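Read the single chain below, which is given as structure tokens and is the form predicted alone.
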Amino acid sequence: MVESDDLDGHLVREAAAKSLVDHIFFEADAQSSHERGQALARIAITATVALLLLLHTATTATPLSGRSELNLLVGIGYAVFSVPYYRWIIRQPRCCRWRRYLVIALDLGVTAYFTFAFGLAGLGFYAGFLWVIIGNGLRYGPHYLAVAAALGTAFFLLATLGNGSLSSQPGIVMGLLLGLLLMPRFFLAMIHRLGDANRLLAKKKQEAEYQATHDALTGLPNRTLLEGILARELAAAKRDGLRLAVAFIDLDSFKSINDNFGHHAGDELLRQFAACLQGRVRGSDTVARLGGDEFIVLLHNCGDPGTVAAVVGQLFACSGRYYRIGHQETYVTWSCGVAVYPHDGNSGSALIKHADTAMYQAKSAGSGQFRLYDVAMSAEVAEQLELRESLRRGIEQRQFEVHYQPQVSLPGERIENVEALVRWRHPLRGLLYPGDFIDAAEQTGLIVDIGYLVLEQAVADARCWREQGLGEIRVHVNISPHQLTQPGFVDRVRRMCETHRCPPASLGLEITENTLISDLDATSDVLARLRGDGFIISMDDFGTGFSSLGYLKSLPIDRLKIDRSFVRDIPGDAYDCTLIEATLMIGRQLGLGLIAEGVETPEQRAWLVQRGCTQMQGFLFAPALPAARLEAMLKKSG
């Protein structure tokens, strides 16, 4: 365990050191700059040495010996080599590893040659070894430091051994050699320490910034951060002509909770309430705590009052409920005021102030209330919020009904399939159709609960009809995109069928075309699992979205439904006739079942039959009927 801990610590230090070097030196532009600098320095140094040697020869009139001439040629040659190398760096600034290995080896090789050539005096080139080793390590990281140190030690040992310095002055050479071995380790340790210090400093800086901009109790943005976010969002809203809203929330009777249960209980309640708010807003919205029991929810890009109402309606789930604090539960309500930009203010402070004013108006009306500062928007948003609250009550009280529209097979108009369509038996407004509430249900996520109610009822009715001997009627149910992407959706559908002893082939699932396209991979996987179990998969409203023949072939689909918008004007509209004929041909070629919905006239029926479409649905045959009336129709037709 100790060895493992040491290894982990070593790896952490290595990572910290590498992070530091990467941060300072390892960007592509910085690497190229360092390489260019080294190349220019190499040209300048070698050219200067060669020039001085030539000047010395010229002024002293001393002819060059063979060794001196070779030294001069090596210096000039290396300077000349450095020129195309410099141009190479300019053309290809991103360095590859082997190029750096090459230049390290060449630098060390030339330095070793001059150390060898000048005998004991060549030890003056020791600084060149250190420059190559440490310079590469500091610029490019510990890996190159280690490579340069190993090569440099080997070259230095060979050079001093070759020129006799090792035998004539062993103490000096061994001391310098020891320096080559230890100096890289010293710089590596320095890099590690700098990395640790940099990491610790960055961590403390992040902690300080976080503490300065976030509430210590809940972790939410505090007033300082909220004002900055609000200023940026207001600037964007002014630039793009958008709306945003500020909801000011204050807990009712929070002081009594502190007095009765203690401040620790109040703190726990605030944490739970903050978590609830965060879980109920959109990803683009911001929840902040001003202090005490006051919270702000900043609603970004509220295009219409319905969006404001939808998000505020979601927040109602955090009010009028019990929160568990230790072994006790406390009932919590809140008062909420809403101000909307630009109607209620053009600055962050004005919006917060007006939302605060609206909140106090709500508090004066009783617990669990909200008010809009903008009176002009009050009626519309309040209507939206009331609809959402009514939806929640409707789900709890099971006010939703399932009606069934027959899907007939021609000739003979046999009923083998029906489509389940939801209706809301509202206690005050009577029977409501999907167009009156589906959008609100989708926005609040309540469509998932409604969808499961419809599925449960459809499966139960299918079993009932089968037990009455009315035939193997398959029920097709529309599935919302929210419902399809719910974790455990497939397992829940399976359990429903098992509970009601309903075979999967008796249940069809209808998915809209845009649902399939929104997340093709995830949707395809879910549908494949359902189809593998025996459920029938239909694509509803085919042709109204962004159709692609490619995904039609790859997706696990059993049949296509031709949308009513294409059927409505046939046979008089040549364009719609052509589209339907093409769809029928594609469906037959792909082996898919085809059904036309919205058939209302005998002319439409005749035209579709003539072109081979024998599955139809529409008012010509029957509207959507309650289960009892459908049973009577099935008995009569049987």
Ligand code: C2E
Contents of the next structure:
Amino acid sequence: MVESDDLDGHLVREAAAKSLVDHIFFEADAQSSHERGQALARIAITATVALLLLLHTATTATPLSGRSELNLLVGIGYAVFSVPYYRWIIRQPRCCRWRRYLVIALDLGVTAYFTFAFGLAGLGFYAGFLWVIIGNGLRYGPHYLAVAAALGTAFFLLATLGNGSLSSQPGIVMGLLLGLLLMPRFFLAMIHRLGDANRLLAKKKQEAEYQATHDALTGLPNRTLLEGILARELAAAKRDGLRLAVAFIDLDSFKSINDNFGHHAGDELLRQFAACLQGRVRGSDTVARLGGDEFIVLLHNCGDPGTVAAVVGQLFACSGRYYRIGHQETYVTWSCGVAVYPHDGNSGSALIKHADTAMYQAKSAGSGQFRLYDVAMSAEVAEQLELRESLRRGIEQRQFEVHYQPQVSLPGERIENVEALVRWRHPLRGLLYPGDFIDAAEQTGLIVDIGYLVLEQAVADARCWREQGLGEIRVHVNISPHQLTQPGFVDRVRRMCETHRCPPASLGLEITENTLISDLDATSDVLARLRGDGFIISMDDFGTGFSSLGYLKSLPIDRLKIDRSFVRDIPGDAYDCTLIEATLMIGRQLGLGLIAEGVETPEQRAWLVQRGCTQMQGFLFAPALPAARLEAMLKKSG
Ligand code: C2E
Ligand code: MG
Ligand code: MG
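Switch from the form predicted alone to the form predicted in complex with the named molecule and print that structure.
Now the full complex is given, and it begins with the chain already shown.
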């Protein structure tokens, strides 16, 4: 472990130093103007040196020796080379590695040559040589080192194996080698050190910032950070017309926990509680600790009673339960007050203050309570919370039952299909219809459990009817978007049918139009798999959503259910009549089955029959009936 930490530390240090080296070298590198300036300076310097050499030879009036000619040639040659080199940079501003290698080698070679060639008199050149080493070393870093090492090795070999002109001057050889290799290494080492220091500073700064904005015990944002986040969220909410809720939470009797179990236990409880709260909110929400046993939960885009109830309901999972601290378990409840922007305040401080006031009201009502700052809204949210709780209990105690509404085929009013419709036999409120609880079930996700209960019951009943010889009755079950997107939904439906020995053609699934269109790819994939197995897919409430005709063609569906709202006013309403006629025509063209929902009068029935719609469902034929009554009806009609 220690070794791996060391290794990690080493890698981090390397990366930091490398990024600084890259920053220094490659940023300069990106500036081709920098390179151009350097090339111009090179032209000016080499031209001046060549000119001085020329003047010197002309004024001394001694004929040029072989060595002086060579010096002159090198000087002029380098000045001449610098001109096309300059044009090369202009034409191709992005620096390439080979151009860099070339210029490093030439700069070093030429300055080293002059320094060496002039011996003591070349001391004047030594400054230029050093300048090239340091300048190029810093500018080109690792690339420079590679070239310098190659040149240094060649130089050393020449000095040792050569004809003696170099080996006779070991001081100069050593000086050149040291200058060539050690100096840039020294500077690079300094840069690496600087990189380390830089990284350390950045880390310290980050730590200091974190400590200043977070609570040391729980790691949650503290009041300072919360105020910043709140100000930002408020500005965004004002701009986008959104709502924002601030929930103020205070643990009940925290002092007695501290007194009875000690401060360590109190700290441990706060940590566990903070983790619980964090696990219950959405990623966009913020949990902060104000200090002591006070927490704030900032709920993004949340303000209507339904959403407040949903989130507060989730938070309540952290209250009224046991927390394990050391060897003991302690029962913890909390009180909560909620203020909503813009209704209860316009600024962060006003919202926190009002949420605090609401929390005190909740506390005075007893432990484990919550209040909204707005009293009227409080009652509504409380009602929703109560509904959610009783839904949960309802699922546990299997209070849901399935009723079946016949779907008849005209003219004989034969019943070959029925729709399964859920009912809730509430212990206090009696029989409840989907309108009373489906929304809450959808919001809490409990619709998934309810949906499976309905499916299971429907499949079991279908088998029972078949075994009683009541005919091949296909049962259509409403499927919520939540169910459809559940992983493993298709397998679970298949397994359910296998267990109850129910052939897929005996089961239909009804999906509302909006579900299909909101996540087209995912849902049509699931439906296509189900349809491939032989299950019948219906698009429910057709016409109430986007009714995009383009989708109809590509979606894996077998039938359209014309929504009750269009059937209600026919034949009197010309607009509805036209819409139904158009739907019937399109459905037929696409080879889909068609059924009209909510048929209540003989006139509606006659009008639909006249237009060739022979599948109907509605109170005119029968309402949704308990399984036993449907059985009796099937027996009578059979
Ligand atoms: P839906 O799937 O369109 O079901 C038809 C609704 O229209 C049923 O209401 C039915 O009782 C009602 N209805 C049928 N004929 C007539 C009529 O002639 N006149 C009038 N006024 N109403 C008629 P219900 O049972 O209250 O269900 C309402 C909605 O709740 C359903 O609409 C469906 O979307 C949803 N739902 C029902 N059961 C389930 C279920 O098990 N799972 C899911 N996810 N949703 C369900
Ligand atoms: Mg339906
Ligand atoms: Mg419908």
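Residue numbers count along the first chain shown, from 1. Nothing here was measured: the structure is a model prediction, and the numbers come from that model. Basically, rigid core = biggest C-alpha set you can superpose within 1.5 Å across the two forms.
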Classify Ile395 as shifted (yes) or not shifted (no) between these two forms, where shifted means its C-alpha moves by 2 Å or more with the rigid core superposed.
no
Indicate whether Leu579 shows a C-alpha shift of 2 Å or more between these two forms, with the rigid core used for the fit.
no
Aligning on the core only, does the CA of Arg289 end up 2 angstroms or more away between these two forms?
yes
Rigid core superposed, Thr218 Cα shift between these two forms in Å?
6.9
